[in-house]
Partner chain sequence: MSILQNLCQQLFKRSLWVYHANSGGCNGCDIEVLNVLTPYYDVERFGIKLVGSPRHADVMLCQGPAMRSTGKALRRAYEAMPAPKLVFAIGSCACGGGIWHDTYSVLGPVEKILPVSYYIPGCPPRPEAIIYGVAVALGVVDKKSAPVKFKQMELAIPRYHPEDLKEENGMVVYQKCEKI
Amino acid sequence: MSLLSKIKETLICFKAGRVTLPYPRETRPVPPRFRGRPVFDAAKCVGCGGCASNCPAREILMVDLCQEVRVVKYIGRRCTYCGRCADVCPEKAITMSKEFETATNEIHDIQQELELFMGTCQRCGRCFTDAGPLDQLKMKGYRFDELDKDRWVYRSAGYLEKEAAVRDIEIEMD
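Please write out the structure of this chain alone, matching the form predicted on its own.
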């Protein structure tokens, strides 16, 4: 490396000028199809559970407190703002906001919780198709969401009554 090559490199950098954006001082509008964090509208939500079943980050939990009340809770810790919940919602109760500055010290700032009154179904005809083979492999067991611990839990158990799970092969040795 010669001194001449370093001087040439320096001149090239000065010619380029400023290449960074003055972001904190000057903000730009977000692009038209920008996806910020999801926002839930309790007035439109029918509690079908499509958003919770299709969330790849498992950040939407659903629990039935009783036969008439269903709780939908958006946690938001691992949400990647992919928009699958908004795409699958039949009532368009979930919209993707234009917020992109969602950093916070308190996770409760971005969480949302809806309590929905569940009326009896009158066969609305908005059923979700069965999961594909890959999703079926992931979703074994009975789903049980724990709202107090903010997590999805799958509980399944297989029992063999009075029978060994694996039969040993008996080998006679002479």
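Residue numbers count along the first chain shown, from 1. Under this definition, the rigid core comprises the largest set of C-alpha atoms superposing within 1.5 Å between the forms. Keep in mind it's a predicted model, so treat the numbers as computed, not measured. Compared with the form predicted in complex with the partner chain:
- Of the two rigid parts that shift between these two forms, one contains Gly17 and the other Glu99.
- Remark: the rigid domain rotation between these two forms, smaller part against larger, is 21°, computed from C-alpha superpositions.
Structure of the form predicted in complex with the partner chain (previous: the form predicted on its own):
Next up is only this chain, free of partner chains and other molecules.
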């Protein structure tokens, strides 16, 4: 009886055929909606910084070298390939590629860096007044990426402190 069941089991096993994918020799195409490494197209990028302020992992940094030159730096170490940067980009300069074979021994290999010229006023070069430190935090498409200045980032909790609000109402009532 047990021998019969063993034979039956063997037959079932043979019926399944071979399921192992021949990965290293031939690659299978990835699923159509797969998001791989984001690729930055420097010809299309206008340096607005929307990707930097939308990146949940804070892996896209904007550094202004001077008035005219802006550096867009994608570090990609903790990038989760969420595709928000590609979603928000107004010029479609960021595309999520199908690339997934990004394993390296050097973590800097997945960095991308764009050095872009930024337009300035043709008359004076700096027509826009400098925003104050508080205004800079509220500006869209711009963010301080130094983590030690993180504590200056505006948080909504500051407005929700109970006592302060109560006191404000009291002052108003007076």
